[in-house]
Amino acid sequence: MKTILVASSKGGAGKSTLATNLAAYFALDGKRTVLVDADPQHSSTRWAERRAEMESAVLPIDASSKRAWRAWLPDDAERVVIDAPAGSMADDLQHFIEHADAIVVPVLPSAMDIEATVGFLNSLSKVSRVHKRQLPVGLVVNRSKPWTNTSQQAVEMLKTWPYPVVAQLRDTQAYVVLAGLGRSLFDYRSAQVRDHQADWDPLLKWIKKA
């Protein structure tokens, strides 16, 4: 069971985006997948539900109870993504973290959002099994527009961080569609979504060897 835990402590940096579409990305790829969703606002849970009926489908746990959610995993569990509630810093996540296997953490390109992520990168660092690198966190600069100047300075300056940038989402209101239908981008085969979905490949290859 490889258990990725999505957190962010900046409040709309994308963290459910994220969960939601890595758990479906999974799902269609055949493991059965579980959603925990600790996010006080439950986004993941909605739209877990309303992908239900799907052959995909992806079992949500509340976690609002930090200690109870493993006790709620299915025995047969292979994929969990953990939608972390926003704000929290890494003593927060500590029931979490302890038993995640990646940390993805998603990032928006201005320097305010950046700044504001330090202070948690920061407090990760002091993680044991991080700060020894048996525990990989990845950055996610989300809603990028790479063809600005804006995203492409944000990029860079990630980049001089000790963690690594795995992945580059470029900015689309798809993601507000599709998560109101509880779908995905790789529930589609689509030309207009193929560029996306290739934003998230190496992010899903890191996940992999993670």
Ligand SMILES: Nc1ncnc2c1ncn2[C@@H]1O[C@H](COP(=O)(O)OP(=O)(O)OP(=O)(O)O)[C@@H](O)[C@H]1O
The other form holds:
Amino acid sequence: MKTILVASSKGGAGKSTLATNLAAYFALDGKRTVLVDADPQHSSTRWAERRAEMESAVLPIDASSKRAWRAWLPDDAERVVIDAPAGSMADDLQHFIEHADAIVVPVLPSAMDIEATVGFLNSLSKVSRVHKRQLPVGLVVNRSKPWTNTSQQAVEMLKTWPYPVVAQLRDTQAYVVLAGLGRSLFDYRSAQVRDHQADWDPLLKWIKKA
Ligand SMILES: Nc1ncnc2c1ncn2[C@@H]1O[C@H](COP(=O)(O)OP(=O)(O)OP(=O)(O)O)[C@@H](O)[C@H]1O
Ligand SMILES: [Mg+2]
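Form predicted in complex with this ligand, following the form predicted alone:
Entire complex below, previous chain first.
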């Protein structure tokens, strides 16, 4: 079983977007996938409910008020994706971090968002397994507009941080539309969607290695 925690204290950075798309990717890859929703907003639970009839359904588990979330995991779960709530630092997420095989942190490419994420990353660096490099942390630049100076400067700034930038996902309305349908980028095959799927390749490779 592989467990991926998607987390950042910064609101609206793309945690649920990353968590739901990752969960769909694993399910479409034939893995029994659980989406642990740690956010009382329940965005990813509603998303999973919308795809409940699909062959690549994922099982949602509400962990927003339960520390004993692992008791709800089916024995045959192969992939677990955890969608963390905004406002949580590493200490608040300890009961997820201790079971994680990798932590993915989405960051929007703006000075304000980057500054707001520093505190969260500092809190992660105090986690013993992170500090000893036993638990990898990867940054995902989300809603990137690669043709703009702002996005380019943000990526350059993030590359100086002690955690690798493992993907840059471009800004596209597709994520907004698909979230509302209980779908993911990986449910489609059109040329335009495939182009955006390619943004995920380095992240998926990094997760495979983790
Ligand atoms: N790459 C993207 N391109 C365009 N829109 C995006 C992208 N990623 C996320 N969004 C949109 O941005 C909004 C915030 O994303 P999301 O809900 O995933 O963030 P979050 O970190 O889970 O927020 P919260 O902290 O409230 O839980 C959503 O409307 C989502 O559809
Ligand atoms: Mg969310």
